[in-house]
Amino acid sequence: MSLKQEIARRKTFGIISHPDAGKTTLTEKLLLFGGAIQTAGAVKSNKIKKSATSDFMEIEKQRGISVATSVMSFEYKGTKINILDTPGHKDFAEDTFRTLTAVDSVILVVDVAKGVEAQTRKLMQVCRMRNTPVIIFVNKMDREGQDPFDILEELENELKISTRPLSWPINMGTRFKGVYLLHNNSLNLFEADKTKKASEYIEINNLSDKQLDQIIGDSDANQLREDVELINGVFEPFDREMYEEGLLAPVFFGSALNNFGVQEMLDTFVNIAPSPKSRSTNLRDIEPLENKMSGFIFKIHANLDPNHRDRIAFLRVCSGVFERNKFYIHPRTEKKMRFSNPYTFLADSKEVTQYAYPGDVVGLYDTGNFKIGDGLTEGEKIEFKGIPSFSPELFREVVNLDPMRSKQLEKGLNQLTNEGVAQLFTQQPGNRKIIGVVGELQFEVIQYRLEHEYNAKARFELVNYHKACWMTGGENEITGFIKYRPQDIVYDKDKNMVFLAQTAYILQMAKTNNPTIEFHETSEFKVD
């Protein structure tokens, strides 16, 4: 198969949602349809009887949440589908935002009862920044919730995106009977089943077909006719070009837990979702069809396999063909690298792959060479753009509870913060370690993983800082500033100087009193 054909048959997307909207459950059911798993386990918030396939870490299983992005691939009707299942919890939003740079489209899961929630808005903002195409799945229709028309209005108003329903629910909650597929005049009748695929569709000639009344009853049939007439009168027809530009979101209704309404969304996704797109760099846009391989690291995960102290860097292939055992260049360090065991992922397992194509995500065994945002090329010194990071706003000092295991603690802090979920700062004199995060739960996860993966115990003590800022400007000016506030100066892992502002007022005063110094409030900043 040619490179062009391989690219055309690939679809790489992320699944995003507010916590507990059913995102990981939906991921599992997509794997079920792809034949990657045979039986799906039920996932319940904070209480998992059988852990979701895409939740790797022990703490995820205990808490019932996803805290790390999982990568999974499967084949469906001749299409190679790559899923990136992202953390829903707001405290791990930074991992989700970075993951969205590695996908070409998104499926957004919304709880029919709760509608648009705070995290949903933030995630959609990131999608709009990149004009990422979005499909919306309104979940939990087998429970009582908002009127479907109200949900659509809320989606449009809150998320600033046009919608077009492609399936429509027949009642909800205990009265939920199924969905009507507007694009092919067929019914999919609801049957609660958490482990199997949904039943076949029932085709009807049109909505005036008397068979409809016999199947769902006169009252529901008449209501469905009224709803569809209103939909066709109010909503614009589905426009694929608008979808690809991120301006129009097709909407599906169903119940991921009961595996209902998922297949019609998957079938539509395969037909309309974009194949791998170009990626921006500091020199030019990289096109997928280019002969030379290029890609970027969007995630690093230590100890993906608890039985082995491994460190996996996730590479999104952007152009050409990635080959096992072939030498590539790491532009930041100019090192030559080759990988004898590059992995692709299937649920909670991974296997060595010989080749990977644009859109694919490859796991590379890493000994500490990679950082988030690093590229890999066949020689071109490029830097991929638009991989977001955020200045931390919560800070804790690391207190070692077992001095005999200082090396394990140091290694654990370095590896875990390299994954990008936290910033590690060092303050001198005294080699004081301070961790900065964007969400409180990250501290709990880091502490848990230090103990269970590195056998190192630490306590995190509150330190009162408002924000971390990197500084650029004249050498004399920065030297003078350091002398004025030595107690607030730390160094990040790359030995860059950072100002920890204790309050918003102090930060503003620092900017006002030092106009020649630029204070960078994002960790995307890099010192040349």
Contents of the next structure:
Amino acid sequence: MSLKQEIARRKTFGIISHPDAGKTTLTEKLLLFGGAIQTAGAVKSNKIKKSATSDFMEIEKQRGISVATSVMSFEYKGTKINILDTPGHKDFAEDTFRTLTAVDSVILVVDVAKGVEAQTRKLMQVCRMRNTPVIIFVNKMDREGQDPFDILEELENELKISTRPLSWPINMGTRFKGVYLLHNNSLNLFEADKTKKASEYIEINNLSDKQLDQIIGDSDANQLREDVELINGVFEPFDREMYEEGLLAPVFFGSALNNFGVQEMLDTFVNIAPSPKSRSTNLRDIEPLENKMSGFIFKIHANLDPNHRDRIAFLRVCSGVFERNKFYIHPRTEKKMRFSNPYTFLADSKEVTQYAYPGDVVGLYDTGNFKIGDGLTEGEKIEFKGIPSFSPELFREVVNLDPMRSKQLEKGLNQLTNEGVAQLFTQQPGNRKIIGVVGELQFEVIQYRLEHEYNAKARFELVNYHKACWMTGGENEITGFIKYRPQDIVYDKDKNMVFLAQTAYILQMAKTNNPTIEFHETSEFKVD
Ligand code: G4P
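Could you present the same protein in the form predicted together with guanosine-5',3'-tetraphosphate, rather than the form predicted on its own shown above?
Expanding to the full complex; the earlier chain stays at the top.
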């Protein structure tokens, strides 16, 4: 197969949701369709159970599971599908944000009873920054939930995206009868069956046909007729270009647990989801079809067992063909690198691979060379864009408890930040170090790893900051701004200047008083 054909048949995407909406269940059903697993229950949830938030070994166990399911690949109707898994726990949200930089589209799962939830909002914000195409699956239709029109309105208002239902539910909860597929005029009748694989569709070309009343009953048939008329009156027909630009999300209704409504979504996904696209770098855009291999690291997974200090760096291939045992260049350090055991991932296992193509993810053994966002090329010194840091939500100052081991502490902090476990901000003069994270659990992970892997002891002291902001604007204005608040100015890992705002009010005042300076909550500046 030519490179062009390999690229065209690949779809790399992520499933995102607020915890408990059904992401793991849906992933499993997709793998069943792809024949990648044979039975339900094979995919373990990677979410850290709420009850285990303070049990570190439990976190570790869960992390172990999550590396096994970091990437799941399977073939479906001639398409090579790569699902990049995202951690469900909110404390590891930054991991999820970064994984979203490596996908070409997403499927968003929403619980019909709960609608848009906190994590849904945040994740979609990241998708909007990158104009990622989104398909929405409204899940748990076998339970009582909100009116489907209300759900669509909520999705549009809260997620700032237009929607277009492609399937429509007939009742819900115990009275759920199935869905009507608006894009091919057919009925898919609901059966509560967790083992069912393929759906059977009944063609209903004319909704006024009495056959419909016989199948689903007069009352539901009339409701469906009314609903469809309203949909056709209110919603524009599905526009693929708008979907590809991330402006319009097709919506499906179903029940992942019962493997219902999943097949029509998967079939649509295979049909419309984009193949690997071009990627921006500091020098130029990279096209997947280029002959030379290039890719970037979006995730690093460390083995926390001190006897096996290896790390796995996850490379998303962006152009050309990645080959085993070939020499590549790591542009940041200009080191030559060769990988004798690169592997690709199947549903629940991994295998050494000879070749990988744009859209694929390769796991590379790493001894500490890589950091998140690094590139790998055949020589060109490019830096990939679009892998930003996001403002942390919690900040603590690092207090060294063993001055004899400050080198180890420094090394540990640097390596952990390179892995993306947390963000490190340094204040000069004085070398004061402030760690920023998204969730409390991350502090626990850092403390544990510093102690066990680097033999360094540190305490984290609460410091009250609200947001980290990267700044752009005139040099004079920024110099003037920082002159009056040196105590709130720090530097990130790439030596960019960052303003730590103590409260939302102070940030607002800074914005009002300095209209020529822009304050950004991500380290790359395309924010909505
Ligand atoms: P997540 O990865 O998004 O966190 O969600 P997950 O798939 O683990 O699903 C969360 C819970 O919702 C699970 O129940 C799962 O069985 C249930 N669920 C998923 N899809 C459906 C659906 O279509 N209908 C109904 N009624 N429930 C659904 P649990 O009790 O938390 O876990 P388990 O003991 O069933 O594994």
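Only the largest set of C-alpha atoms that superpose within 1.5 Å between the two forms is called the rigid core. None of these values were measured; they are calculated from a predicted model. Positions refer to the first chain, counted from 1.
Comparing the forms between these two forms on their rigid core, the Cα displacement of Y448 reaches 2 Å or more. Put the two forms on the same core and the Cα of M404 is off by 2 Å or more between these two forms. Comparing the forms between these two forms, the C-alpha position of R128 differs by less than 2 angstroms, with the core used for superposition.
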